[in-house]
Every structure is written in C-alpha cells, then in structure tokens.
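So this first bit is one chain, no partners, the form predicted alone, shown in structure tokens.
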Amino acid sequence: MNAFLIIVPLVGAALAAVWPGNRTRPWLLPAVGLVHAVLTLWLFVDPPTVAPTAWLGFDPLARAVLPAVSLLFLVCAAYGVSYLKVRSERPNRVFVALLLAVLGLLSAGHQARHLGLLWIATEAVTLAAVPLLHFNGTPRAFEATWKYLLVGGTGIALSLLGSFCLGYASLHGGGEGDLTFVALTAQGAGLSRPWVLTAWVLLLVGYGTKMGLAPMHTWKPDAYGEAPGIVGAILAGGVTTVAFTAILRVRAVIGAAGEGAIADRTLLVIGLFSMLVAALFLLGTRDFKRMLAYSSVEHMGILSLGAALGGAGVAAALFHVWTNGLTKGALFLSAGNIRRAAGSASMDEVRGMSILTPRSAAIFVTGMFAVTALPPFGPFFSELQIVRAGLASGHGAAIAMFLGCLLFAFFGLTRVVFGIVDGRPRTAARANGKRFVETAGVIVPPLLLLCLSLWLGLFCPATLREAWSAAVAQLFPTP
C-alpha cells in the first residue's frame, strides 16, 4: 500500500503531461492530492509492519512526517487550481506535471530505508523542482532557477561523497555493503571512527544544502523571492522537511557508532548559527518575499538545534515540521496574493494592502505572529517544547541565544509586514490591485492553513504525539 504513496502521484504526473486541456489540467493538482492525503491517512492510522531489510516503508519516522507533507500538498493544490487560473497566459503543462512528481518523489524520500535510494530521491526532488522555479519567466527567476540548480549540485555531490563514505566505514568495518539503515546502526561500533566522521560533515553539509541551513542557504532568498507562492510553500514545507528527516536517519547511524555527542555539537553550532544569520538578514531585508526565506532558514535552526537536544528535542522537532510547515504555507500563499496585486515585492514600493488586498492582509499579518510563537498557535507550542528539551539537557546557554534570535527574528519580521499593510496604497499598487480579486479559491486555501496551525496549537491528536514517540523510539532505540 505505501507505494501507492509513489506511484499514484506519478502515475497523475504522467497524466498532466499528456492532458490536452489547459484549463482542466490543473484538477489534476487536487484529484491526486486527495488520493495521496486519504491514503496517508489510511496507513497513518493503520501503519503497516515494515520488514527490516526494507529498502522502502512507511516506517514510524515516515509516519511522523509525511501526513503533514501530504496535507500541505492537498490544500496547496486546492490554491493551484484559481493561481493557475488567474495565470492563463502561462502554459501550465510542465508545471503541473513536475508539482505532481515532486509530490510522488517526496514520498519516496520519506519512505528511503536505504541511504543509496535516499539519495536518488531526495536528489531527483531538486531536479525537479528547477522547472517550477522558472514558471514566471523573468530573468530575476532564471538566474534564481540557476543558484538553486548550482548550489544544490553542491549538495548533491556532497551528499554523494558522504554515501561513500558511509559506505567504506561500513566495509572497512568488516561489513558486507548492506547500505539500509537498519544494517548500518546495527553494525554500530563496527564502522570506521574516521570514516563515520567524514561521512557526517559531508552528509551533514550535502542535506544541509537542502534544507537551506547557514551557510549554504544562500539559494533561498533568490528562489523563493522568485517562486511563485504555491512552489515556495512546498520547497519549505516539503523538500526541507525531506532532508531534514535523512539528516535525522544518518544521526541515528552516527549514534550508533558512538559518536553522537560529536554529531550533537555540530547540529547545536549550525542550528544557532542559522537562526543567527537569518535574525540578522531580517532585520535588513525589504523585500518580503525574501523575508520568507531568511524565516525559513531560521526555521530550519530550529529543527537542527532540536535534532541536538536527544529524544525529547527530536519529538519536539518533529512536532515543528508540521507546525512551521503550516504556517510557513499560510504566509506563501497569502505573500503570492499580495505580490499579484501590488506588482511588487519590495517594501519600497508596497504599501497599504491592507485597503487593496484586506483578507490576505489580514491572513499574512495573523501567520507573521503564528511563525513567531504568538500563543496559541501550533509553533508557540512546537518551540516551547525544545526550550523546554534544552534546559532539561543543560543547554541553558544556548536556549538563551535561542530566545534571543527569535526576538531579533520577531522585530525584523514585523517591520516588513508592517510596512505592506499600513498606509496608503502607491499608485503603482493602486491600479494592479483592481485587477486582482481576492476569491475564495485564493483566500480559504491559506485561512486553512492557518486554521490547521491554531488547530495543532490547542488540540493537537494524542495520535499524533505516539507517532512523534514511536520515531523517536526508532531513532533511538533502547538496548
């Protein structure tokens, strides 16, 4: 059943490339969307026995994360559907049919128990999300589209080489090449201590590249200051989630072979020095589109600096994939609305949208405070629990800078959105605004969002909390 979870997006992506209709094409968005959705739902509440040879499940950790990538993709579908619409003048073939493969890859990368097909797919993700970098055309998005493309080549290559290397400390361990996860951690000691440590740093980098983590998160601002907001919702709720979750795998290999204290540290560092980095671009930045990507880098901290706080920080980490994911995909959609009718991204330029655009206003003002903790929405809780993982692991030192990140992160996001909404529309803004009609198709899909966010916030599923304990349990099992 879970590779259904592979192959029905594929199989609609296929579809799309074929379908002759480019008015009809982009249901395909939400048919497939909701196909996918039920079934992760199915195996989320019924979750199958994975065998431990596996190179393929839906494993407790895919479980963990994956419901909240299918769920985001569902409702971001639904967006598509009028996005598409009011951009008629574009082909939407291509788009279509690579939003469904990165949809079906994602799922593949969740569900790798085999670090050569983790790497294909979360590899075979960035590639194809190049073309849906490209959709609007311009020549500030082709050389976006090209930073992505050469700086995740970095990674690509960098994740490669650490394979490698895992794969050599596994044989110069006395191993017979069996690249699953379960056969590494379960050869534990046995690994090489110099090529494990290798194999980390290169990994760590590679799937950091992915995830945007500081300092190779330069891609971001460029490629989702471009992006149309349907793309940048799914790059920061989807593909970082996946690198995430294979940062989380090979941590788990390297704890077995007694070095997780090392690993720990290097998590800790890069999480601090991410959410620092993105704290200071905020507090700079004038464009609000970009805004979101130095967000997204800071969000990224957080899980890393949870990954570091043992169990506890992991469960809380994974409780932020979907908080952050959420929420960061209200505050794409509802930017996509106001960059169409203000013709602008730049706070130069951009004012009043508040008159213009009052409801994605108001949705992109609520999701600028449910990202920053505002309580009692989901990522108040999510962060509140790796503070509270960080002073029971004492890190007091660290969950201080952490705190004071989030507050320099909190004035820089609130002087741009601030900026847009207030005052009175430029003339500019003025005229495209009257184009640009704020229907239910381009307003309910970020309001539920928000919703789900407030949602997770105040009555997040016991069920959902076994699935975050049954991961944690997987990736760091008891003797």
Given for the second form:
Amino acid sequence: MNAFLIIVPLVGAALAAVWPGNRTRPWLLPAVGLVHAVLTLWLFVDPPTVAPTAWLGFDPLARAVLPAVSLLFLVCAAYGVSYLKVRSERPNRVFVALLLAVLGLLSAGHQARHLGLLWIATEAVTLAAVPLLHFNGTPRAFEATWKYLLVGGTGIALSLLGSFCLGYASLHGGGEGDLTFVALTAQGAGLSRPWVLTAWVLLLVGYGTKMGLAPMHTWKPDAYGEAPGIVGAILAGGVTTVAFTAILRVRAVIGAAGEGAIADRTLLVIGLFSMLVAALFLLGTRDFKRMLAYSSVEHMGILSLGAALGGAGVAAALFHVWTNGLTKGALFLSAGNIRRAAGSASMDEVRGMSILTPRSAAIFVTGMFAVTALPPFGPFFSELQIVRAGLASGHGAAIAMFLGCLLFAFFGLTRVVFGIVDGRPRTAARANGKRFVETAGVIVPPLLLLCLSLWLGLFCPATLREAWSAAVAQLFPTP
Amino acid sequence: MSGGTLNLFIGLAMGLNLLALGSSRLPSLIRAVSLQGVLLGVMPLLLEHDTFDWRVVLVALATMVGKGLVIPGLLRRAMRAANVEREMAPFISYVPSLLLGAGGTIAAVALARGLPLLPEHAGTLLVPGAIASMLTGFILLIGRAKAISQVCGYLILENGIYLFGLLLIHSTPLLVESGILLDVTVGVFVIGIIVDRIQRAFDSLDTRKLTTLRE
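Return the form predicted together with its partner chain of this protein as a structure block, the form predicted alone having already been given.
Then the entire complex follows, led off by the chain already shown.
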C-alpha cells in the first residue's frame, strides 16, 4: 500500500514523458498530486504496521511529515497548471515529468528505513530537480544550476561516505554491517565509537548541505533565486524536509550508540549559526527571491535547533516542518507572480507592486508576517513550542540568540518586502505588469497555503500532535 | 595472493591521482580519470575470490563501462564542442597541487595506520587510497577553473568514496551498490549535460565567468 506513494508519481512521470499535448500535460500534476494526497491521508488515518526489517515503510516519522509534503505538492500542482499556461511558449515535457518524479522520490526518501536506500532516494531527488532549476533557460539559471550541482554533489558525496562510515562502525563493532536503521539502533553501543563520530560529522555535513544549513547553504540563494516559484516552494518545503528527516533518523542511531549529547551540541551550534548567517544576509540582500532563500536557511536553522533540544524539541521541529513548508509555499508562489509581473526580482527595479499585482502583494505581505512568527499563523506556535522546549531543557542562552536572530530576520524581510510593495510602479514595469493577469489559478493556491498555515495555528488537530509524538517515540525509544 | 594484486591496483590508482593533478592538458586529465575508472571496476573481482557471484561481476562491468568509457566519452565530447584543450591559469597551479597531492597521499597512509580497522583491512591500501583520492578530488574541484576539470575532480572524489565502499562489499546488499552506481553515473551524466548548456549559454567553460549571482 505504502509503495503506491512512490509508484503512482513515477508512473505519472513516465506518462508525462510520453504525453503528446503540451497544453494538456500539466493537468497530470494535480491529478497525480490528488491521488498521492488521498493515499497519504488514508495511510495517515489508518497507519499500517511496519515490519522491523522492512527497507521502506510508512513508519511514525514518515507519517509525521509526508502528509505535509503531499499537501504542499497538491496545492503547488494546481498552481502549476496555471503557471505552465502562462509559460505556454516553453515545452514542459521534462518539467512536468521531473516534478512528478521528485514527488515519487521524496515519498521514497521519507519512508526509507535503510541508510543506503535513503541516500539513493535523496541523491535521485537532487538530480531530478536539476532541469527544474534551469526551466527558464537563461544564463543566470545555468549558473545557478552549476553551483547547485557542484555544492549539492559534494554534499551528497560526503553523505555517502558518512553512510559507509556508519556501516563500517557496525562491522568494526562486530556487527554484520546491516544498514537498516533498526539494525543499527539495535547494535547501539556496540558500534565502533570513532567511526560513529566520523559518520555523524559527514552525514550532518552531507544532509545539511541538502537542507541548506550554513555554511553549506551557498547553493540556495542562487537556486531559489533563478528557479520558478513553484520549484522553489517544493524544494523549500519538500526536498529540505527529506534531508531533515534523514538527519533525525541518523541522530537516533547516534543516540543509541551513546553519543547523543555530542550530536545535540553540533545540531545546536550549526542551527544557531545558520540562523545568524541568514539574518545577516537578510539585512543585506536586495533580491526578493534570494530573500526567500535566506529565510529558508533561517528556518532550517530553527529545525536543527529544535532537533537539538530532545524529545519536546523534535516534536516542535516536526510541527515547524509543517508550518514552515506551507507558509513558505505561499510566499514562493506569490513571489513568483510578482516576479513575473515585474520582470525583475531586485528591489532596485521593482516597486509599487501593491498597485500592479494587488492580490499577490497582499498574500506576499501576509505570508511574510506569518513566516516571521506573527500570531495566529502556524509558525508562531511552532516557534513558541521550540522556545518552550529550549527553556525547559535549560538552553536559555541559545534561546536568547534564537530570538535575536528572529528579530534581525524580521527587519531584513520587512525591508525588502515593503521596498517592492510600496511606492509608485515604474513606467516600464507598468506595461509589463498589464500583460500579467492575476487569474484565480495563480491566486487561489498561495491563498490556500496561507489559510492552511492559519489553520495549523488556530485549530491544529489532535491527530497531528499525536502523529508528531509518535514520531518522537520512534526516535527516542524509552527502554 | 589477491591482496597483493589489489594493493598494486590501488597503488596505480593513487599514481593516477598525481598524474591528474600534474597535467595541464584536459585530454590527459580525462584519460587519467578513465583509466582510474577501469582499475576501480576490476577491484571488486579481486576482492571476491572465494565464491563466484555474477552480481559482483555485473557491478564490476557496469563500473568499468560507466566510469571508464561513458563518462569520459561525454567529457571528451563537451571538450571538443567547447574547443578547449588546456586549463589556463588554474587557481592552484600544477606544482603546488602536485606537492599538496603527494603530501596528502603520504598523510593518508599515515592516517590510515592510526584508524581502527578490522584485521583483514589493515593490510590493504583501500583506506589510504580512498583518502588520497578524495583529497585529490577536492584539490581539483577547488583549484581548477574549467568546468570539465572540476567534473574530473568530482569523479576522482567519487572514486575515493567507491574505494572506501569496497570495505563494505561483503555486508551491503548489491542492490544498494548498484543503486549507488546508477545514481553516480546519472549524476555525472547530468553534470555533463549542464556543462554543455553552460558552454552554449556563456560561450565558454570558464567557471570564472559564472559570477552574476552574488550578494
């Protein structure tokens, strides 16, 4: 049953690759997205029992995050239909097929219970995303793609090395080198300590590159800045999530090996460093799509910090995966509209968008407030939960720094957002903006994501909270 | 006796690292990478001596064809299309990178002695070979300006990881290994295509021209 989450999108991708009509092909996106979402919901409500030796399984951790990715994809897919209609001059065969392939591979990565399989799935997602990044075909887009490939490729190579090191830790500790997480956790303290620590460093750097934690975040502003908004939304809400769950799964093994304290300390430091770097760059950037990338780096830092704070922190981080993914999706999609209407992404050339694209600008501003933790939107509550977890576990100084970075990020974001929204539009932009019509197809999806963020803040259902605590129970088993 | 042959092959691969670091001409760099790929492909056969497993043979063959023929062929095509033969003015020039590589190789051998290894792996050059190749790959990635040289660096880095992965060949199921091999091949293939596109978009393969995107 859970295998269909992988098979359906991949079959959809194959279908898209042979589908003849450029105009009708994009409808495959919402069709497959809907099937995927229904299947995920079904599995969420009625979770299957996972055999402990299974390589793939809809286990509590997958149950806690995969629905968010599926939901985000479905809304983005609906946006994709209108987006590709606007971009009808470009062939979309590769774009649609690979977007669907990304969904299938993400489902595989989230459900992977084997270190090697997890690596294969994440690497495949990285590669499948490459043509999505240079969909616009500009020299800038190719430059961004090249940087993404080099930095991402090196990161993914290091995580493969880390996976091998963890396997060798098992061999050296007298185990059989079985790379399923269950077997590695069961071996626990029997894993060879030096190899476990080497593996942790390499895996954190490797998957941290994929997540976009500083200082391995350098690909992110370029890639998010040049890719279409829909791709940015799925990368920031889905691909980074699979890397985060990878780190959580590895962290559980390291914890079982008795090195949890060291792992938590590194996660804390790298999380705060990412937040700091992001906040500083947010104060300097003049490009509103790159701004979203730095904001994403900041939120990856928040996730990493949450993961360092023990069980309550991990539950809060899983909550934040949902709130950040959905809110960031609204921001990316509305920013895509604004970028298309304005013809540029730099605040030196763009202003007065509240006149040219009033609806997108309203969503963009509201989304910005939501993502900077304005109540009653979701991110406020997830970040509050992280603050609580931090204070309860005695990390007062870290929480103070966390709040300081949030404040600076708020300054940076408002500076750019109001810079492009306020004022009088330029004459050149006026002509360009007239050609872009804010149809329901490009307005409803980001609005819906914003509503979902509000819903998570105000009426977060008890089943979701229960799913997050079940995932925590899987990661921190009580003997 | 196969341990001795294996060490000979790894030693040759380490020599090719130095050749790659010292060559200024792209064809000889690509040739070094291609030869290293073939050597790496033979190694699983040397490790698997007591039982004959056709899947190991398959992985070996796929490695030889992928790393030895397909990828270098792709790089040669990109090189001809871009009409570049030489790496002009690298960030780290040849003598310093050779010295770095040689020093790194010695350090790798010394470091591997200090690492806790199983007795059956302590006698082989697998771990020093892996560390030296990864280091070589990094030097090429950082120190060269042409996109093709950087791809070669990435390949040598991957080769180093592959060498390390040979330690686990008895314990990891081959499904995982072939998946990894497939991913790596596709990865380099994608990189090759992007190199081609960069060449068309910028009319050059000099990555120093890729500087539009910055703060």
